[in-house]
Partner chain sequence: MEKIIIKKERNYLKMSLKALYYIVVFSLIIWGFKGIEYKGIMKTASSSINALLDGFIHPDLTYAKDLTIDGLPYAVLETIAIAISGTFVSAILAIPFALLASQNIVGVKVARVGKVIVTLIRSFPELILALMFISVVGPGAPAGILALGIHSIGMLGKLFSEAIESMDMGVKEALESCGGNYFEVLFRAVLPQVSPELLSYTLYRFEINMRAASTLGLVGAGGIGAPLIFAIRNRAWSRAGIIIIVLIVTVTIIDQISGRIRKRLV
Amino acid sequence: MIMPEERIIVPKPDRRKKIATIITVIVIIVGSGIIAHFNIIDVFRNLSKGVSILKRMFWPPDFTYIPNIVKPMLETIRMAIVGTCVGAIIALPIAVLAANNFIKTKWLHVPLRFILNIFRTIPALVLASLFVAVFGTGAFSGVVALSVFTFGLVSKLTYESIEAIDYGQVEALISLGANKLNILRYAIMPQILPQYLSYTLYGFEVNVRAAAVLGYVGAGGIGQLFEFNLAWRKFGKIGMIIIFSFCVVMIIDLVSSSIRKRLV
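Keeping to the form predicted alone, what do you get for the structure of that sequence alone?
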């Protein structure tokens, strides 16, 4: 006997939940704006002033100022390179120890993760301010700040990659009597190396942008030149610094993204 086809009844979504969610989001946004003293009227009231400053910054472009920008920009890139390399090198062994599937000891990886979370929550600009107070003004303080920032970023992403590896290779080596170093060398590193290099390149991209503003606190680089011109209200030169920095960062991002796509 052929049974009649049963009709599938799709329950209608509860519109009350949807409306309540939308109202909650609106209340949070509006409430945050009120607490932060955000006033949209002031934005439109000062719009003409902002357009005037932008015009002074970017039109006409002051191309004659480019030779003065090249040297600080190269210093910024060098700071980012050194800071990224130092931070990434230190991050790799710490990430291995922080992964809970390599050394299964809570008293080791739990404190390490707590320390890494502390490092990740401190912005590079704050770190630079601290190290300028310790080491004095100059590029060295910026390099140390970027190293610490990269360390926190890369180590977090790397230990998460270690925890996501195919554990079958590890189990195979354990069954053959391999020790921890052999497991790390032949099972873990081949799987995470592309991701680790990709994270390092990503850290370099972030550090180039971060290094550009470290000069505000005396940590060298293009930010110091930017701060000097801003203090003297030389908007034409500021605009040229922004244009030049934008072009350099775009080139670095394109090259880095291309390399990262090949790695992952």
Contents of the next structure:
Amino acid sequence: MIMPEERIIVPKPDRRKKIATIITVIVIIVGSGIIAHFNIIDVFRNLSKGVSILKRMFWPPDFTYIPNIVKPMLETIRMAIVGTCVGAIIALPIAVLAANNFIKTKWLHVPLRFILNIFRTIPALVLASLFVAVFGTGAFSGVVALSVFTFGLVSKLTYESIEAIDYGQVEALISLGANKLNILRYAIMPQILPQYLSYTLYGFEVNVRAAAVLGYVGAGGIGQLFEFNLAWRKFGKIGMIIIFSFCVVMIIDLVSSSIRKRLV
Amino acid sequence: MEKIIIKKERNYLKMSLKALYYIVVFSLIIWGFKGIEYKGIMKTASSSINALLDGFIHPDLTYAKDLTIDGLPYAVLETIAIAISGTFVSAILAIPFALLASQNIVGVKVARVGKVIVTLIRSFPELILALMFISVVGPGAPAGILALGIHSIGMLGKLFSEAIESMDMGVKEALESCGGNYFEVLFRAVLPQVSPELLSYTLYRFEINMRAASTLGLVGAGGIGAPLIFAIRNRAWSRAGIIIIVLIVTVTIIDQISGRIRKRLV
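Now show the form predicted in complex with the partner chain, given that the preceding structure was the form predicted alone.
So here's everything in the complex, that chain up top.
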């Protein structure tokens, strides 16, 4: 007896949905290219111009300009340190209040998170230009901007790690009759402190980069020198500033990330 | 009754190292605070804060309703377009860089070089790239797109290479043993496996680029940043207010949408 041939029917995946998705994505990408007047031919046509500017910037490198860069660079690092410190110190208590497992009333942490979100959405450069308009030009405005920015960043990361702590320790303390402050001191802080410090260092790394460009809107640091040279089209000096700050940023990044690795 | 004595181990070298650590950190902080000259808040500060807050409370709604090329909706649209195009350019350019930085594709030695290249790209500020591209293609959105496109290679290349390094190598080996050439292996084994992760990282970068695109205009690279900086410099607070409010709302909405898609992807 011959068995009838069995057929395995594999259901075909719905191709229409896939095609529709792909078409939508293509339309979005092409559409945004058109809106932004992006023309790849234009780019290649001007490529020689770009190469000549690059050459003027980096070759030959203008090492004689380094002494003029050191001071604003130190100011930039100072701004980053102070901004990070102030922002991170304010961030810690706020993060505790914004975490939903320490204070459980909704009316506190929902609006707090909303405000924190707003702080994080405003780019540091926009904050800086606002503070320059209010406090005047100089490093102080930059420090305030960096503080606000760091505050938003560190508090968000910290409240998330407070929410992810091992809650058993908190319960153990509650069952012993500990009050809120005790819980904070002996259950929450020891668990989040390494992470909090690591986030602060991360904030510092971000701030060094941010501080380097803040001067562009008048908020002190090396960006101011950059803008000055750009206005006079002194590309050689600009190139040196870029190389120098690049090296400083890399060194700070390396040190900070090696400390971070040991922390967590 | 027996007493349990816990001996405290004292490693003096370790302790003094720790003390040194603290001293260095604190002296750095003090050095930082000393250097920031505080000229005192300007006399006009309180009035300008009031004006600023007033601007946020009474935003310039006519500007938000202006549908011409000078209006806010167009500026927002242009910012989103810059972010999308920049992300698209960088996602495509990042793939070769990521392959170059993946140990399991090009070997340990080449990958090390590739990783350094990617790190170098990442540490180059996008604002400075934007300024450089402005001198190449002139002020406007294309300069912003190029700046984002190049700068984002750094982060995407790193994340992509991590995704590629953690993929299942069996598929690649199977194709190689069947005699698949380099491109066949790439397009049939490597990319299909990592594409959900690649897309997810690209969307994440798009969220970051959305924020970056809103600042690029400050240096003249298109988008919402230019009208914003004009409004702030002219102290037109009601206009600056509406721009910042719309910016926050747009970025938040895009974050939400992109976050949802990312959750479904991986």
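Residue numbers count along the first chain shown, from 1. These figures come from a predicted structure and were not determined experimentally. Under this definition, the rigid core comprises the largest set of C-alpha atoms superposing within 1.5 Å between the forms.
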item: Rigid core fit then Ala20 CA moved by 2 Å or more between these two forms; value: yes
